[in-house]
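To begin, one chain is listed below as structure tokens, in the form predicted on its own.
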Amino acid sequence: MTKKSKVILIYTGGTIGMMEDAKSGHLIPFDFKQLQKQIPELSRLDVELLYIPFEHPMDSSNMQPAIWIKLAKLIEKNYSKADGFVILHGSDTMSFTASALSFLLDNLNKPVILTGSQLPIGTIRTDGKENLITAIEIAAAKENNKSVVTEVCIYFESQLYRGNRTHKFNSEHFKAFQSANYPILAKAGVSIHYKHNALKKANNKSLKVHTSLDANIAILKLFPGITQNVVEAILNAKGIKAIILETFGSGNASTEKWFIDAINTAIKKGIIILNVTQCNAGAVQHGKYATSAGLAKAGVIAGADITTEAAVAKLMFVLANTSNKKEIEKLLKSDLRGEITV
């Protein structure tokens, strides 16, 4: 008799865990002890489910690095007890959380699947039931007694994505996420079809959980007409160690002297600047156009095809682990968790 897979379900909050209060009509978190009642199909899964609900469920707009570390520690504490993990999470910042966990969970060899919904699980047309049931199936899936998925992923609307490659692009449709620069990892239809060539390969190393992040970063998004005062205010913000520079197209920016001078001054002061494209798809390529040559000359680091969400998490992770500028640059240019194409 095949042993049942054990999956730990961690509930942080978000739309998926909401239902309408009979008295007020407001959406409120439901008691997770009632999950079986809301989704009776769970009893038919050949999976042993364990539940860890947050004492105070949170809207994902309130997500903080401290919660990412809390989640990483929860997974570390329960790593030997489960074959996989499913994290229920609000969709608005899910890509940030998935990216952060990918860096915090080093040598991960079990699935950590984040999912949620656009409609509360207590509504008739909810997308939450299918998202949750399939996420659990993926977290429990094994081939030759080994987990099929061994990385941090997002499952949403029939598709499994590498978490640190995702971006929420739609707040209206059930298909809320994109992974423009990396193929999907699985497609769920009548069966779940895994794209094995795209999945991270497992290793035999022990899980190493990092518990430090440095949030002294900022995002400077360029736009036509941005003023010198705005640029310098962000570059000179107190305590800032790194800036994500969201540029045009393949990494292009203004060639105005004041702008290049401001970038040069910030870098000479020791601030790390990572160039990330504003486009959903494509990559930063310094020197492809003359409008990015000045950035490269100043010492701005090209972020390749990293998403802004992954860039935020990666910078926080790297800054927390080293203060050596050359090492920081090396790590930002390296593919640490499948987050960029090099």
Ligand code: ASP
Second form
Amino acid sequence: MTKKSKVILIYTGGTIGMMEDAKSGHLIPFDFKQLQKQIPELSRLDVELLYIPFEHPMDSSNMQPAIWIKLAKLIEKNYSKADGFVILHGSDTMSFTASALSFLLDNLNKPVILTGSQLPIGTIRTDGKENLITAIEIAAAKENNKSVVTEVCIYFESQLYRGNRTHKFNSEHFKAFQSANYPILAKAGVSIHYKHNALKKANNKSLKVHTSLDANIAILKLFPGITQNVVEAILNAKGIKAIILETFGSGNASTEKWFIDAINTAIKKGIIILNVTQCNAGAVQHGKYATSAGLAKAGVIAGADITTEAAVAKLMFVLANTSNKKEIEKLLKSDLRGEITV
Ligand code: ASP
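Structure of the form predicted in complex with the ligand (previous: the form predicted on its own):
What follows is the entire complex, opening with the chain shown before.
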């Protein structure tokens, strides 16, 4: 007889575990015991489940880097006890958390699957049950005694995604996430079909958990008409070390002199500027158009096909690990956890 897989279910909150507050009518999180009651199927799974509920379940809009570190430490502490982890999480910032965990958990060789739902578990048409049950199955899945998935993923509405490639693009449909620049890792129908070519390969190294992030970053999203005051306010924000410049198309921006001057001055002051496209799919390609040549010349780093969510997490991770500008640039241009195509 094969041994049952052990999966640890970490409950952070999110819509899946929410109900309407009788007084205000707002959706607020309820505790894990209530959630368990709504899913009696959990006890019928052929998996040994262990639970770690957050004492104060949260709406993921309140997510903080300190909680990403807390989650990474929880996984480290319980790593040898489990075959896989499922994290129940609100969908709003799930892509940020999945990205952050991918950087914090170095040499991960077990599945960490984030999931949640668009409708609370107590509602009749909830998408939460299928999401949770299949996420547990994926976290428990083994082939030749080895975990099939060995990375941080999001499972939502029948699809398994590489977490740091995702973006929440829909707040209405059950299919809330997309991974425009990287293939889906598995599709769940009658059975779960894994795309072995897209899944990260396991290695023999031991897990190394990083426990610091530096949040001194900002996002400067360009739009036609953005004023010099706004650009300079962001570039000169107190304590800022790095900026994600969200540009048009394949990394293009205004060629107005004041704008290029402001970028040049910021870089000379030592601020890192990472160019990330506002498009959902495709990549930044410096020099394709004349409108990105000035950025490249000033020393802006091309973010390739990284998502804004992964760029936020990667910058926080890289800045916490080194202050050497050359090293930061090298790391930003490298594929650390499958987050960019190089
Ligand atoms: N506001 C909720 C959250 O992110 C939305 C969700 O769970 O889908 O916690």
